[in-house]
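Below sits a lone chain in structure tokens, taken as the form predicted alone.
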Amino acid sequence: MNSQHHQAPYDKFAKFYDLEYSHKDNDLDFYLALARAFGSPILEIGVGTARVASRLAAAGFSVVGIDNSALMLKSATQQLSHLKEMLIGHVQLVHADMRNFTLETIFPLCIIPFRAFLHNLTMDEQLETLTQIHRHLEPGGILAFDLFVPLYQVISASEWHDKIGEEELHPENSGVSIDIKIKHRPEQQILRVTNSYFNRQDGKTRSATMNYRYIFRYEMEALLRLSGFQTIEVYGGFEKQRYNYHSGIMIFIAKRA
């Protein structure tokens, strides 16, 4: 593992991340189908708590997952310990930044699930990440990732907020609810998301902040082309629906040209 001593943004989210997302499964069959089509080892950028990687490993694929949060990787290690012993070795976790990593392996497939690419906050960072991935793919290798669509009716606001009650989290009896505040800086295409986690059991609130730089469809295609990729498909959902702006999701399949 690369040693990285600075605190990563997700370190503060790590303790609560699975409450909100461990039961997210609408993308798993999509990434499994890609694994079956293109084979392993698979490079996963932003492996997080191994939600996707553990499913791929359970299906027999080997995954090298990188993340810049040591605490998320610690949680991933715990998740993977539940796999059958013979499958634990199928996932290698690497503490590294997606903009600057070097691995020994060349991959037929790289995936970036659940919009992790949006944590690149400048064009330089976006291109650095794509360049690193390009270096680690076989000729003709595939890059697949999903982003949210910047919907006009959403990004027309300068700030908004949302709440997630404990009954919507997993497990439902966690005693935790989430208050979400989003500040929008349209001139930078940046959303600053602050989650405040209220724990009913100890009466404490803990907060964590994350930034996303949203990307429009053809902006993303231009970034891919600049980095030596050819866009093959843009889907509007995980069942390979045709891209539709109003679906709120866009999934890119690109080939190392």
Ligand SMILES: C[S@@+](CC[C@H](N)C(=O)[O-])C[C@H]1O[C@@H](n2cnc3c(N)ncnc32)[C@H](O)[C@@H]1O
Contents of the next structure:
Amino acid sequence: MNSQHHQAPYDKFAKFYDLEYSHKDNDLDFYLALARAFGSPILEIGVGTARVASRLAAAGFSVVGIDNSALMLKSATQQLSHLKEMLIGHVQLVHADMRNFTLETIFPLCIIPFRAFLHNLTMDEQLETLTQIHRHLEPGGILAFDLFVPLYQVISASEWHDKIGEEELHPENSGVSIDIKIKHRPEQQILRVTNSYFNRQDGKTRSATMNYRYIFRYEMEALLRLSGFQTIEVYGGFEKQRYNYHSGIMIFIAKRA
Ligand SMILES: C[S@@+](CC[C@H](N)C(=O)[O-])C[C@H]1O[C@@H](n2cnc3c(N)ncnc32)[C@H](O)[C@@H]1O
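For the form predicted together with the ligand instead of the form predicted alone, what are the coordinates?
Entire complex below, previous chain first.
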């Protein structure tokens, strides 16, 4: 295990992450189908609270999940303890950075669900991550991941706000609501997202910030090609719809050339 002593950006999100996303399930069948087609063990980059990994493990697949946030991994460990004992061993959590990791295993399939790849903030970081994945895939191995599409109507703004009320979070009785502030730095293709979590019960607000470097479709295909991957498919949704800019989502399936 590579240990990272500094705080990772997601450490501050960890406590609240599942309130917002534990119920997200629109991508699960898609990643399960890939596991069925390409086999395990599966390398999951940015495994987070094991939302996807626990589902894969419950279906009998082995997953090695890496994440650079110790607190997200702590939450993943709790999540996995709810799985039947015989399945818990199917997920191995590794505290490591996607830009620089070494594992013993070579994988037939690597997945990066829920746009974790966008946390690479420079071209060097993007290429470093793809190089590490390439090293850990079998020849002909598959890399699959989803990104959000940088929609013109969204990135035409330089700053905007959003709010998520208590009733929209799970569980509904947490007493927490979220105020979201997004700053756009177009010259860097970066969206800086600050979530302020207000807890009605103790009256306190806790904030956490993360950055996404958004990527356009052909920029992603170029990054893949530069790193020794061949793009096989680009989908516009988890039902394998054809890529459509306006769908807001793009999913890449690439093969280690
Ligand atoms: C949007 S979350 C996705 C979590 C999970 N895969 C899911 O689908 O719910 C992104 C994850 O990527 C992790 N991450 C961000 N930068 C990372 C890095 N450089 N190395 C490893 N993990 C990273 C974060 O800690 C976080 O858990």
